[in-house]
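First comes one chain, alone, set out as structure tokens in the form predicted on its own.
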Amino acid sequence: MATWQLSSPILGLVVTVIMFAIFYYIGWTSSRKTANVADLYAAGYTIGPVVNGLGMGATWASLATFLGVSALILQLQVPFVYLWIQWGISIPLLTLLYGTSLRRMQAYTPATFIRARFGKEATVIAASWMVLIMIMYALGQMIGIAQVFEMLFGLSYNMGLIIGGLATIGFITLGGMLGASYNAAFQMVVMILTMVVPMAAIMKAMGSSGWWFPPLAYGDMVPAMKEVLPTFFDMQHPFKWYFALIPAFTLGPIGLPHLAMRVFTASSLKSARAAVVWFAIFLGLLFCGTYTVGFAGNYYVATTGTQITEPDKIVLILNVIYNPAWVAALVMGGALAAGLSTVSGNLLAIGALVSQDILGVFAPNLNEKSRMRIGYVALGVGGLVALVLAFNPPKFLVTSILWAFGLCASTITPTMLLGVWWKQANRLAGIVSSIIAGITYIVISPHVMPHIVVGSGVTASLGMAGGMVTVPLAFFLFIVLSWIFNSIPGLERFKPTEEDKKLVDRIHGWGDYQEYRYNGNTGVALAALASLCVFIWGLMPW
């Protein structure tokens, strides 16, 4: 059985200290300059493109790239890198489909679009499931912050969970967006040089020629792979579980509000896009050196038959027993900076959800400094309670984040696509269609109610079964319940008004309004089919 304890729990604590005391310092000198709303939740658009690059991957990232992401790994070898392209390409696709456009009308939140767009009813319902995803979201960063504070000082995993968390939510609420920008980018540099440097001097020891660099470091060695692991390189999975992956995992990221504000915040639209090449360049190089782990895992059970009992922990057992303590220490850190720069996310969209979002529905009138304070609360309390669910956490590192994406792509990403590229988007079918497809998306997962669930194995466990139902459930009955509402007497004010219709012109950046624009049926007509289709496919029995 291989062991992940630290020789020395003060290199644990030397390590911590000194990261909590950039990420303090960070939120101290950024809360100075938060002086109004747009500082607290969009760094008074001001982030630049190499900032804003390394910020979106570390939201992005997450905790699990450390963990959660290594069982998968171990579990599903090669086709593990189509499931994790899919998560990939969200943050490109959200900046292309809406993010840019809605930077035009300096959102907070893809809420505050929907406000706009789709009217009160739609915001509460939207913000409430945007709320419910977000703690979702964060629940599993707390999970794996407590872990990291178990593995740093030995300590249980509840004292870490109290200490580590309350140590978080302190230095996210104290900064607002202006500091989760500069200390995200901070933490993205921490999580690549803690995964790629030490996983080269592990390949090195394994044999490799490559170790220099940890995309090249396994390519001399994939002949021993094969020959200890036959199956590694197998596409061993039917075509439908490989298609199962763009619903939840293309289309879920795509209305995490957490990853658009991170667009919101650019300084300009060229920064955005800017912004969004340095994301790749940054979560590439993030992403090699987790391959690499995944390679070597696999490759160190193989050959030295150890079982591997926590295999989430893989990349931490690995630096113990091939770096010195200092550097697997190091790795711990890089783990750390992982779960911290997705959680601040997390809790800065739940705050300005609750603020901006919610109570501009409920208390319009509310002035700027009772926003900022509820905001600061809601910011907080977020934290709270993400922590308080930690301590009873799902068994699973990444179920909890990977149900979420599913959720949020069956209740928050149609409502974005065709509220910014169809002007005939009606408000009622919107709310209705998120409702039936989010309660679905529920009901048939195996968390909830675990005797009524479409799929087996680990598509069910993933998402990715329930994904392949609802998702297209959500943007056919969007599109058809729209056509229908429409053209019912009584029905009126659920129309997209010619206020709606303009704001749609207005986002994509044309000085005037012409009503042919984004208005037509033959798209969606075939949208609505093909998503038809992929609901009958999805029920099927796989």
Contents of the next structure:
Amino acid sequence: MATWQLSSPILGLVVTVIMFAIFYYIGWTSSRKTANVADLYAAGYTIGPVVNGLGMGATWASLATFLGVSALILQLQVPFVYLWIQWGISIPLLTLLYGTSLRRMQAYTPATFIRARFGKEATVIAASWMVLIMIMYALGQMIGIAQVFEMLFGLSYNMGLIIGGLATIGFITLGGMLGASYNAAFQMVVMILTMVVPMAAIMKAMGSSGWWFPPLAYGDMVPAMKEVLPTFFDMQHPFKWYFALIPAFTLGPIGLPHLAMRVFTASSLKSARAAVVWFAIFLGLLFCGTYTVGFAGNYYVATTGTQITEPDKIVLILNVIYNPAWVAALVMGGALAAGLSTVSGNLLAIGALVSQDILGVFAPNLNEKSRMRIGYVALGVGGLVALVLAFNPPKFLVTSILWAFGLCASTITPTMLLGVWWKQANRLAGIVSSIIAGITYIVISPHVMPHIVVGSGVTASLGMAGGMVTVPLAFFLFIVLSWIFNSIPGLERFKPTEEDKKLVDRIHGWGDYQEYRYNGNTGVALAALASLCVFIWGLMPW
Amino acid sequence: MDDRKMQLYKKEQRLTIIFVILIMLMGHTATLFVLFPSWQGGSLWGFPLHYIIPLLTGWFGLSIVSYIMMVYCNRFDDEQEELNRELASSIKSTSSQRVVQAGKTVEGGN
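Would you generate the structure of this protein in the form predicted together with the partner chain, following the form predicted on its own above?
Up next: the whole complex, starting with the chain shown before.
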């Protein structure tokens, strides 16, 4: 293990101090411009497309991307690359399906829309789910930050967690969304440079003639890889496995509040869409860099026979082995940037959800200053909860994050999509379907009640098998229960009101109201039928 | 005006469905190689096709689709804003006509 730490802790210290100094400076400068709630959670709706595209990429590409992907490629090989590729479509889909609509109503979080569309009870339920999802997500980042500190300074995991975690919570609390947006943009640049550039040296050392462009030019190493690891490029799984990526992992991130909030910070709708293009370009570059790390990690393990006991550290280990210590220290700085940018999005989402959405229901008359103060406290407490949970981490840091995606797809995404696109979506149906699908997801995953599980192995622990059951269940229940509840006279108060319906037209940008818009039953009937088929398929043995 | 509203509404639905399908395809190209295993033969830049194509569609393909989506959705927004402006001005002129008519009625009444 000793050889996998930086030879000099001084280097680690220098990189960390410089990184945090920049993050704190950006946070401090931004905090001086944070005057109200809109500045704190939506950066005053002022962020331009390039900064926003970088920020979207940084918020999305967490430590899971920097450390976790290469670790799981080491275990699952190419199928995990396929799993990861489809994350890139989340923000384009989110922007298309509801991001720009919610930006029109100047929402702070998706729960702001849920409150206007489905009422107070649904808001409390949705916001509570979102807080839980954000904590699980932040947990994965805290684990990674602790691991980076462990390697940078040779600290114990727990000590790394305490120091790294507290420093992180501090800088986010300082700068709010303005600080987070500009920091995220800077962090994405750091991530790309520290992921891609040092890989060139590693690929050169491994003998690749395509070392000059690590993301896509290592094809000449493929024959050597096939020789030492013939299974690497095998697709391994049946069609069902690949299909199961859609319910949990494609639909999950669509409902993630911290990703949606990036779209809301845009200075205009056109700016938000332009940001999506930049996001796809930057994220693609970073993602392809991580697949190269996964390839190189597998190649290194297969050719040297080295046993990697902590696979999450493979990118750092490769750099410690092949690159000078200062380069390895910079890469660890990149990993820190990855963790910080995402955890800042997570914690800001928690702050906004608690202070704006949940408190907006229970204490609607609270003044803006108190609301901001409570938001900061919620943000700090959310960070501390994630930090405490990280003392007993799962084997892979990606596990808690991916599991949270499935929960999000089961509880939030149906409410968002049906709320924006179907006027007949009923308030009570939304609450009931969200609670049933969410609890079922928790129960059938192997983490809570190991004897009640759908699927097995990694497919179950990552939430893929569970999501294939509970996501279609949520859609099916929401649609069918909406039809039923809308026709029961005793449940009048849960029926969509005229104001709810007008809101749907308004957020789609229409200057007038038309009853026929978003009011048909054919599309949702087909969606309900498809959901039922997928639900049954998901229940069949894997 | 009603026809234009309906046409524009249908256009929004059409654009959304088309771009959802295109974006999904860019992210899930690998699934096609499982559905059609015969596509798995062959290589590009030294990589097996079923590895490099999903990488390329997930990066460049998605960037291109996002760009096209931006262009079409922005154009749609402009059309919608134009319609909203016409709607607002027609409501304004109708209400001002009513005011004029109401004024005449009052004058006539005097």
